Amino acid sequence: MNGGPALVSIMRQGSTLIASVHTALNDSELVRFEHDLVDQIGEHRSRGVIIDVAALDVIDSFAALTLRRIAEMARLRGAQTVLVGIQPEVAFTMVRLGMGTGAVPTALDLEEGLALLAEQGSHHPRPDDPEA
């Protein structure tokens, strides 16, 4: 996103994009992440997106809203999104504050997120995908 260590990494695995958030992002970094990820969904014709937030010990209301927006934009572009790795303390705080992930499915970790996408048919390789 800018110089220094990567704040977010986005990798492709078949027709799925896996975005790992490595550290807390400020509002402008969240917006940049949103644009980058949505652009890559179209570029790679992704059918599934996993956003891993295991490294975050706080998810504020703007971050939660941005994650929901990303999932909705991905859905409109034909990709299912799963949010994985929400820490127990973060989940507890989000519930107490009335914040949630809306209709965005969640899973415990990356492995369960991939399994959830596979169950929903989002992780099947495309016939024209040479990397599948």
Given for the second form:
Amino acid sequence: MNGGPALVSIMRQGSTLIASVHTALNDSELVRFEHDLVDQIGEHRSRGVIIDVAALDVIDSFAALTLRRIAEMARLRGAQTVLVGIQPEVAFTMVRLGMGTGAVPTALDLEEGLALLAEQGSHHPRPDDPEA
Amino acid sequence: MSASERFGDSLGHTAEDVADLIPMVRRIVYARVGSHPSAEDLVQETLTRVLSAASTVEPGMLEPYAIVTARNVVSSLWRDADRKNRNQHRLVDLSAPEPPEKQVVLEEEQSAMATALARLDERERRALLDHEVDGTDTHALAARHGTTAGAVAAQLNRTRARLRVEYLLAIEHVDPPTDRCRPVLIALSSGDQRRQREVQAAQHLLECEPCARLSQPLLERGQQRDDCLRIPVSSDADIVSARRAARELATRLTFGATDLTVIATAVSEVCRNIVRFAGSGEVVVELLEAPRRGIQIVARDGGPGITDVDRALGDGFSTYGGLGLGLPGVRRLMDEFAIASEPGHGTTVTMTKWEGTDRERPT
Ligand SMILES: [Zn+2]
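Would you mind generating the form predicted in complex with its partner chain now that we have the form predicted alone?
The complete assembly is shown below, putting the previous chain first.
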């Protein structure tokens, strides 16, 4: 994002986008990530989004709100979001802080996240998807 | 013979030299006070002081002299707000330039500081100045030098310890009589007890009169230096640096992974309040020994303040539109939490986590 190593990578796998956060992000970087990801969801007409936050050692109120907002915007664009890799102590702290992940489903890791999406996708096919 | 005769006009610095320092002085001041309304006044005050002393500053020493002056001018602003707390956290305790008759003393102190800076080796000096002047955080410095933030922080602490020693030697006009003097004084200055034993500091102090004399102020300060961090906060990136620094310091106690995350998260929240609502401020993180072992975080700013603290601590109030974002959650995260706020005069949040108190940590 600023000439250094990538802070976040967004990969496409079929109709799913896999976004991996590689390091702690500050607020501006989180907002840029949000914009990039939402843009790509639209561009690729993705049906599922996995956000891997295993590298985040802190998810404070701003980060939690941003992740929830990404999921909500994805939903409005017809894509289901799963958060994966939230560290146990981070999850504990988010709850204490009063900032859970809201209605955003979570999974232990990438594999379980993909399984969860597959399961939910089969119940809710995207209406405008030609392959559905 | 007066100072200006001694150096002569050809050697003394000119107004042009001082003008060249303006961008650097601005950087120092703004890195510390951010968008504080007096920032530009502080820049001007610094330049005025540097200009008035320029002709007597030795060639090549104008830059360090300006750095020291800017730091003093800025810290005198903070001192007005909170004199007592500030004293523990300055690099070297330089007196406030209040009564005019103290001006001469102050200039002596500044030139001693300049001498001390010049005695550091180039790499140390560069890292310290990048950190102190430009506000480059330890992680950025670590990336630049291909090392870890912890190693950079430790190196910065050693550099500060050396700087304090060199400063004292310069201001007291002491030429250390033995080769052991500097290592002993630096070990005392850094508060590193293992190193103090290695260099047999106690024994040396019995044998060496100058070191015994100089050790007094070092011992008085050393205690608090090593387990206390002051982090200026005025940007998104500072929020991340502050919470990393707090976590790093907290690892010296026996906090578990959950407590470390809790501490980092609480610091993140209070820093964000500073950036969002006050523009700039600072966080002081300190390890406590008494009444119990723990970590205390004081976040203060000179912003608009919170009109209704009770309301800000109510959960419904924690929105991004209002003041007091996240404070109810932070209060739940920490063991002690206090907030003092005066509309128009800023907010101070003081919070503490004691060692070994988390009951609900996940296994
Ligand atoms: Zn000695």
